[in-house]
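A single chain, nothing else alongside it, follows as structure tokens in the form predicted alone.
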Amino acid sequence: MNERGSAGTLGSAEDRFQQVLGTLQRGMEAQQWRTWFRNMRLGSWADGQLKILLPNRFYQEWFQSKFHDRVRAAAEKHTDGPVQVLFVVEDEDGPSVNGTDGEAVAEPTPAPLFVAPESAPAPSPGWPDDLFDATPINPHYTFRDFVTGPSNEMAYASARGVADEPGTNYNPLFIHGAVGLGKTHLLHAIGNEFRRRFPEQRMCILSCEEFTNAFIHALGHNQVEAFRERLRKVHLLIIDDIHFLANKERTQEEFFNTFNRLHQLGCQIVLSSDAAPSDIPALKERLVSRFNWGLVTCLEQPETETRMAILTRKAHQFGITLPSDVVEFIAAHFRNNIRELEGAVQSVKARADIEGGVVDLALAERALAGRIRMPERKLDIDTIAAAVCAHYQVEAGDLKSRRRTRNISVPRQVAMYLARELTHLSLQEIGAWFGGRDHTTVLFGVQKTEERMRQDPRLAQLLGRLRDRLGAP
């Protein structure tokens, strides 16, 4: 029998793994579906391994390490017995396969994604070369650099993808989201690694004001053909901040020519805003459906986890260590932006270097008090706890006990939620109220009804409401 069986089990396989997407599709966002799923295929599925073929080895490791037990469950649900779930590139030999043991093999050196341009025009004299032939790429912002979370590992994963295939996987890739958010970081992380991976290519990474001021003087100085010619002959154009383009009617029209012209030859457009493209105000409407061509992804606030992981990591890159209870501290009191958040370690460390002692919560919290918005009211545990056993229609005693039912777990996680929110108490003095447990239950807990919250609009109007009746800020 070849690789994918006789037709007869290739046809059973296939309603099988039909199924197994219908089961999969219901429990997620669609943007997660479209972005993910929707490149898989069967490669064949018999004698209790399923194997699913995926179009490069970006998406081979996501699966592994966040979908394969989920996607192992969905399977186990439309079969007898156990599945193992291997993942592979398509058209790629066994080596590449990724199975449940996580082994992976390096990667091999690309090919050239494009034919090597023609040598562009010179330029005249005034012509600023710098923007196009000596590209700025801040050489920390990589994808290695960049703290993942459920706030932002759509985005981030998507930067990823078009980074291994530019090209080919998004076109364009529009990220929005707040200032301070990360957006120029994936920007800086793609641009890094595709000069890595393809040298020899050009790229153009600018922010939409220097996109502006460099098409100004071209016109200025009667070089639009020139600046047309070399612009248009990159193989990866990245644009910050294109909201800018609001109100320019003039610029609007020539980046309009432009990102059909690189999108008809198949290179890569990456754009950041922040505001989705139907939400950007006096954007020719011909722009808006070419942004929405590719994905569009967004990169929310920050976690309470994803902001801890980042406080350790840009700690560690000033070169001051945070012991656990500073970083609650922090991350309790700074939850708009990852700038506020480096701003925030910037600050107890001067005072740290100033005052020469030791960094602790105490330091931290004189470094930190002119920054600090404190609650109009002081709430405790036990006050939230009563509000979320009077909704839930249980026991305070129920929530400290060991019991792991549904109807005594989910009402425990929304008041660990709140008390990690609303209070200023540490997640081990957290864990100690709801019976003694420590604070990676907790944290758990935080992480639950964070996920719960995402996926069921109704749990967050309800705390939106509890919040209201404790009277929280």
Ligand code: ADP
Second form
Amino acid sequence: MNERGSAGTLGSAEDRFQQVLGTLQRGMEAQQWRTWFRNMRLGSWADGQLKILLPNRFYQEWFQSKFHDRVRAAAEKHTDGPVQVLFVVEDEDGPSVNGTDGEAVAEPTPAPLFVAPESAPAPSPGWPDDLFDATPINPHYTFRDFVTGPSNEMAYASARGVADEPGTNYNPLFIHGAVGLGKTHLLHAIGNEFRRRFPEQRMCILSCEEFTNAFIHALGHNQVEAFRERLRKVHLLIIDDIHFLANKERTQEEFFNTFNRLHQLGCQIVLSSDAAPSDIPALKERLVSRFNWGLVTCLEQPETETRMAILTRKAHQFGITLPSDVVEFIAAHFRNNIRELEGAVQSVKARADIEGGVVDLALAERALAGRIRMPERKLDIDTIAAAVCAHYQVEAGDLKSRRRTRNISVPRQVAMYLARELTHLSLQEIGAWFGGRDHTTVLFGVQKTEERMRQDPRLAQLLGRLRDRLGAP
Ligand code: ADP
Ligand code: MG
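So that was the form predicted alone. Now I'd like the form predicted together with adenosine-5'-diphosphate (ADP), please.
So here's everything in the complex, that chain up top.
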């Protein structure tokens, strides 16, 4: 059976596939789409069988367990009758669907579970090598203590995969993401798990800076060969913050050689970086391509629910309990990374220890006042109106009055807009300030201002300046 059929059939399969993608995309978070579905391609679609090509086994397993039903349902929307969905790994020899036999479903033969370099001697107990002890593994950075959500579940699962079957699945594993999103945590979790499962095996966990320094030291002391030998005896090599290699040509060269050798031996390599391989400045092309060999996965900023879960977990670890409004408050104000969230919990705990009181919202606000901008708490309509009046040369009384000439109504509506944006007041409360107007009038004023801003960039700029003057974000 020729599954590809004629060109015409394939064309229409591709069209239908695009429609399926559209259906899937509409039904999910943008982030989830980006993480998983961007890399999926049509293998073939004929005789009720849809083959989807995925970059590697990791995706295959993940799709099989998490997305199978969803993909099938989407596919069935765009065709008659049931659809059998197969997720196929597109390997380097070309997608397996190129074959005409039914064996095309990629069950890639996994490499042996773990291939230790034959030359590796049994680990000597007192290995006198500070290189291998450079970074002590942090015992608190475990998989169990890593809270997952859509922003990090792929990185988490791939790290787990590597720890469970090193050297087999994704080699190298490359985890990238901005600062404070959990790269070091995941790398150490792999290290902890590896040590637990394979206590006999050697591993080396280094920051890239340590790697560089050790190499430079070896260079300076004529010990490069010894350096290489030692490094090449490890079974798991973890290097954190590999972007540090940028612009270091000699170290890159050395790393390239080490990488190739270890990779050939089936040793697992795990790397982290603040950017994707191709975005690391001045990284040699051949290293970029090596880093892309395995699985590249990204940690993104955690979404609200994940931040809340992390806060609860961290509070528990620090020995305090946070009421839910405090959790929400912190999650709303600390969005960028997890280190910030930890810092916030620590501040709240410190404050609670000093004051000896219960942890409530007021205490959290006091504890974090210095670290967050809360203009909406400090700003009231009087302050906002004063800034608006100063600009338009009108009086607060004019804003509250019934006068409806344009020179009054425009500043009034601008003030309504800012009051809506920068205070916690309801439309009714804002209306009350403006001479007892009702909430629909306020809403109209807000909308009118938005409309004018769209039409007139100068008004948008003015509002930006007013916000600055008010100290609002
Ligand atoms: P990075 O190396 O990306 O800068 P880290 O791994 O040092 O970030 O993480 C910063 C802090 O946040 C660490 O204390 C880490 O334990 C914590 N952390 C990061 N991600 C998570 C998570 N998903 N769950 C729990 N703690 C996390
Ligand atoms: Mg780090």
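Numbering follows the first chain given and starts at 1. The structure presented is a predicted model; accordingly, all values stated were derived computationally and were not measured. In this text, rigid core is short for the largest set of C-alphas that superpose within 1.5 Å between two forms.
Notebook entry, point to check: Do you see a C-alpha shift of 2 Å or more at A387 between the two forms, with the core held fixed?
Noted result: Moves: yes, 2 Å or greater.
Check: Relative to the superposed rigid core, does the CA atom of R402 travel 2 Å or more between the two forms?
Finding: The answer is yes; the displacement is at least 2 Å.
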